[in-house]
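Okay, so here's just one chain, in structure tokens, the form predicted alone.
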Amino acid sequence: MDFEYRYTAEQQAFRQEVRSWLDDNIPTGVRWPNDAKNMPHETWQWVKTFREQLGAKGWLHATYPKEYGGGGLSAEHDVVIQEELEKQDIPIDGLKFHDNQNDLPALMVWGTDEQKENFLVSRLRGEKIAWQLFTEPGAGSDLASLKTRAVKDGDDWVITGEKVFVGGDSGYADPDTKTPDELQMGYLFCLAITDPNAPRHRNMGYFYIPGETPGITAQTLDLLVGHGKRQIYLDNVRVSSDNVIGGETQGWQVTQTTLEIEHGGGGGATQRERTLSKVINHLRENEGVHDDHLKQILMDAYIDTEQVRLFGMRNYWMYDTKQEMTYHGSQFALLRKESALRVADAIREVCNLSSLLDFRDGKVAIEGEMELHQRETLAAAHPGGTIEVQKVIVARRLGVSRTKERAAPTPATMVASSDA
């Protein structure tokens, strides 16, 4: 069976356009560090400018409508853009990893026309980044048990609370500059209790907070992952009612649209697993693998990642063709998380202790990417819904759990229902 997509002549012409533009706009010598905590400040600034250039062309969020700052392009064009960025070693996910995009589907589905104009346009054009303020020290997997409060005061809301594991942004090489600055803090989309007397899931709001609002403090956390995470303190942060997405007690429903995409409901035009491919190429070009057992381990790992890639492409296709999903998003997330752990084990077994050498070691291979992969895969089992949470969601969507649920609305199903 042939799983490869055959591009049309028009799509191949678009590829040449993208390739030529990237050649003209990516300077020679730009280095993309494996561990984003070691990204130089100058590289960070270049990423910001380049992201805005892509956004101005509509190539940063290619499939979103032009009227809101997207490209209005097809999924096939989006895949072409991602493939060409990958060839330049500037992956589209890399341009976005310091920017959480899970607010975008919620703004599309639940935002008013004015909110889309005020918030969505600058986000899709890459002019503003955003951080997700959901998880709290005592509320992660059970998000509905959060403690952050929003109290109505005239036409405003005053928010007080604490959020953790915020960001996904780059740190700086200089330890003295770890405090986020204006380049890093754009918008904060935050879940907070608005009515403590209302029933669970009907008692919270989804707030869109400008990052420079007084009362916000960000503290950098020294974590296992290879990119910056923050602890955010909200001390009487005043936000206009115009910044509430959805109704003031509809925050849980708005959040489900965010989580639907975060859990994998939008799929991904995923390329082949980056680190494993580099490991295989490194071994092929150097000492090779002569043990049949180790060869089998590598082959099993490669097949494992290909299965995940195809599930991601299935969801990407279903989302693009406006098909309503049920368990598909969390199934993809579950497979992706479990596969990553298995692949990390395989790399460690084949490459032994060399897989644990970081980029500063003189004997390191592929610039320390294996060591980063070992850390990231372990940590990645938790964010965006743990492995156990994904299993619960799949069971509920299949109807084999005591609790039943349906997928939340997304921009794809919203458009499909309006066309009907």
Ligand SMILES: Cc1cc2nc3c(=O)[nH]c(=O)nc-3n(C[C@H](O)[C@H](O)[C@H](O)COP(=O)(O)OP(=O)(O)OC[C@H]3O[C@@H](n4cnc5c(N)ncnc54)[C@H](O)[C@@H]3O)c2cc1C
The other form holds:
Amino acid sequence: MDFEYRYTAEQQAFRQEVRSWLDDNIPTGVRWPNDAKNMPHETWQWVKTFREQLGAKGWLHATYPKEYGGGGLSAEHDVVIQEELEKQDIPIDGLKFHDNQNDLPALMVWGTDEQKENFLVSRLRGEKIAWQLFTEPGAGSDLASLKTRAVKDGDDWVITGEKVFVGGDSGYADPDTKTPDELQMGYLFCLAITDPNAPRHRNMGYFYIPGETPGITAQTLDLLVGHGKRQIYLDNVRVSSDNVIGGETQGWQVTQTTLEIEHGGGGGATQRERTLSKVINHLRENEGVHDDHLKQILMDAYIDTEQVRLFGMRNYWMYDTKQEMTYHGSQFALLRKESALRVADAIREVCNLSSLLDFRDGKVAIEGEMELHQRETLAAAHPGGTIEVQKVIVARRLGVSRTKERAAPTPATMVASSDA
Ligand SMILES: Cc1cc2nc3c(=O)[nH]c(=O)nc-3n(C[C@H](O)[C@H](O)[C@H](O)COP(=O)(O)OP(=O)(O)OC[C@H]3O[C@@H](n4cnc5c(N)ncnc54)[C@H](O)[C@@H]3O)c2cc1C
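What about the form predicted in complex with this ligand, after the form predicted alone?
Next comes the full complex, and the chain you just saw is listed first.
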């Protein structure tokens, strides 16, 4: 069966426009290393500028409304942009450059016009970044147990607490950039208890903290996936009550919109598995695979990744056509995380010990991508809800758990309900 989308003539003309703009604006010699923590400082600097250029054209967040700094374009146009970036070997995730974007849908749904103006526009234009301050040493999967406290003082809130695993997506980090500079590039969106006497889930606020606010310190965490994550300490950090999204005890509800997207509710249109394709090409171009059993393993792994891609496309389509989702986001996240682990197993079985050589080894193939993939797939089982948590959510939404729940509102369903 052929599931591929057929583009219209207008969309193909747009593709030409994107392609020639990218050709003109991506300098020759810009190379994206497998492990972004090995990226040269000049490349990071270029990424920052390039991201702003894309943002100014409305191509960084193509489907967001123009009035907020997006492109006002269709999902198909967005896919074209992402495909063309992929062809240039510039991963769209990498362009986020530390920017955790899980808050953007929550701002659209819950933010006032003034908050959208203050916090959304600069993000969609690629001028600022944000970090997600949810997880704490004692609150990960059970996020509602968090302890960070916000105390009202006049018109302000004063926040004190400790957050872990904080930073942009995928652990990307500029090794030469000092943490305070990064913080000054944007905001921290942070959950904190505002009313310790209120019931669980009705006791916290969702705050935007400007990165340069006094009282914030950061410490780099040395993780399996590199150095992109931080431990953040908040010591009497003062923010205006204008920076609370939703009501001051409505933070849990706002967070559900963020988690809905983080758990896969927005889908993904161009999520081809990069490592497996590189491994297959490498094997084809070199010694090949002569054992039928190993060929079968590779074929199964390829089919596995294609299935995940199609589930991502399904969610992307459902989101774009404003259909109500239930288990779909977490089903996609679960399949994606489990499939990644299976693919890592398959690569290890086919390529054996060479899959464990890192980029510094003289005999390494495809610049150490296989070894990095082994580590990243393990770590990727955790962020945005672990494998077990995705199963719990699917069960609740299918109605086969003691607790039943519905999907949180997203910009897609919010528009759908007001249209109705
Ligand atoms: C690479 C990476 C990036 C991250 N980025 C961010 C970030 O930017 N911002 C942020 O706030 N957080 C971030 N996180 C944190 C992430 O959200 C948490 O790691 C995740 O929620 C799990 O929490 P935990 O690590 O405390 O594990 P725990 O919640 O302690 O879980 C430990 C184990 O117990 C299992 N478990 C827990 N509860 C249940 C249950 N009810 N049923 C069955 N099994 C259960 C889990 O599946 C897991 O295997 C990141 C994590 C990683 C690894």
